[in-house]
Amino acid sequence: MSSGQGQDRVLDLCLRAGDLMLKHGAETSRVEETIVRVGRASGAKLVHSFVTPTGIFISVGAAGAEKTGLIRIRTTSAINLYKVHEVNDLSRRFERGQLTIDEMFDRLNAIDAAPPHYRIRYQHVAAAISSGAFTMLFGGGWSEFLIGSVCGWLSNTTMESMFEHVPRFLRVFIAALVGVLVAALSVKSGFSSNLEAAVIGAVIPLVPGLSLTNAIRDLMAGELLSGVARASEATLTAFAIAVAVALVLSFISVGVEVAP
């Protein structure tokens, strides 16, 4: 890089790529790797990055003439691993010299503006089917499959309808409360007989699988701060689900049939 303006563009490019990956569900080790790849492919002699689940700090340039920037990540709830893959693939093509910096900016903006790879209604249908499947896996029958599908759809829809308007802990709690309440009422009314399976179906879409997976991957990669932070997020999410289930079951007395 020959000028401060060039350093600014490289810094903005690195921040843009890292921001897109982190807010769409990438683990911090992958984000840092991508930032370094993009910075060096842009001509930066030195590229340092420090990524946490809520912020990205980057320094690029040459010894004694570095530019530093940071960006605050407001939310990481819009999980879209397809966009993570797209940015990662784009960085590798940029590293091979197949794209210019201007083309990188254009492609990143296009990825950010693109709609979800799967429409939201298909995501709700997938949540319903997977919830119903889990009820049968835990000993339920076709009636539990139907109830689990409906409750899983309700939980997922409730979660999405409150996106970014309330804290994640409360979103998970309210969504679990709605799904489990319907499941418990269905058992109490006699439509279903296996409360355990119905409740599992209601909360399956809310289970923090990606947060827990990323926490383990970050810890194994030596990213202790990010790993502990993501593990704490997963724990709080699981706690919100447990509180919702306990509240519903404490107010609605139903017989529980546990699968053998």
Second form
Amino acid sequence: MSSGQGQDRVLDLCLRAGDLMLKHGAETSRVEETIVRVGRASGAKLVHSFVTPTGIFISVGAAGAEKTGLIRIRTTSAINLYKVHEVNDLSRRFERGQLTIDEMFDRLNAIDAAPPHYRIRYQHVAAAISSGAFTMLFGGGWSEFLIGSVCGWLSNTTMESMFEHVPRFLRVFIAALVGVLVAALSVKSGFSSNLEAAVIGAVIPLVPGLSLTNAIRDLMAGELLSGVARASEATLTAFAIAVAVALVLSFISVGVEVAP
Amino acid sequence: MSFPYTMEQIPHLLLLLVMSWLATLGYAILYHVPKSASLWVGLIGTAAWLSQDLAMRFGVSSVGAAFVGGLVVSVLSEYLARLKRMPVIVFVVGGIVPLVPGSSAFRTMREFVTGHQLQGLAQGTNTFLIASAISAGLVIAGTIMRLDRRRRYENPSTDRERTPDGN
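Structure of the form predicted in complex with its partner chain, please, following the form predicted on its own?
Zooming out: every chain and molecule, the one shown earlier first.
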């Protein structure tokens, strides 16, 4: 770890591992820990990392001669916990000395280029089944199961089919609007009687579960900045869903007394 | 304390258990939870839903029941994460989904839309309390189970002052 070249490589490795984990939905405290572990395992005497949901700052090296690097993270939309697990596993094996730095680079590239863990159509099916199951948990019957599945599938496909550069708030809002509209229409046309269950089924694939969990876990680990940032992300998403539901209800249920 | 379900409710309960498993599993697939863990994530969701339901049937308020559910999710997730050597987040994300206060949130919106502001505020407060209770359950169990791990990670110091070569 004396040569500047090696120091650059270690810095690059730490940045790459951290970037991969953060982009695919790990909580920031875990990313920080992984970076420190990887840096120490590759022989750096001093590793400092500061991770926020939108950027990573690291310095690696020997005291007095450390290198500092920074990566800006723009999107966290491609959530993939399998990749988070893979990088985590890799860092653990690297720490035990089972891999060299070059192998680590190869593995990280392979993880980055790997296709989604579940294919996209399985994801849509999963969204549909999950939404249908939720309508039953919230007191629906089999007809609500059907409606919930269709609406959940619709809102998930709407969400996925929109362009990446559309703001997240807007994407969630439109997807929720489509799903809830179909749910409300099906109730209004007399196909089912439980509006509550159908609407919950429609918005379930959009619920910000990951941001919420990450926010809690980050706050718990003392990462106040990341925790608050994630919490506001989750609040914004939840707000988008709430506005969509309110909008549909105020248009569709005009003159119709919603079941008490 | 008697058995909280009557005989007629058992088949419906079993159906709901299967449904909570399916719901959690589907949500896990949405987030690409590793295949070897996804069935377990479904079971955590089922356990969370069942414990919440049991707590409600024993007369605990909805806020208290949500707390119990969060506690169960957190303990099971930390345990399974150690067992299968995966990040805890993999298990927690799916596990808390059956606890989401969906109907409470929906009623909040409905009251506001139909012009009942006061009832809406009451429901909104209730929703917020349930959500806070879930996170309180997660935090308490998680912190206790993470104590030893944090210590292991923090002990070898990265502080400048304490590096052997000095500064």
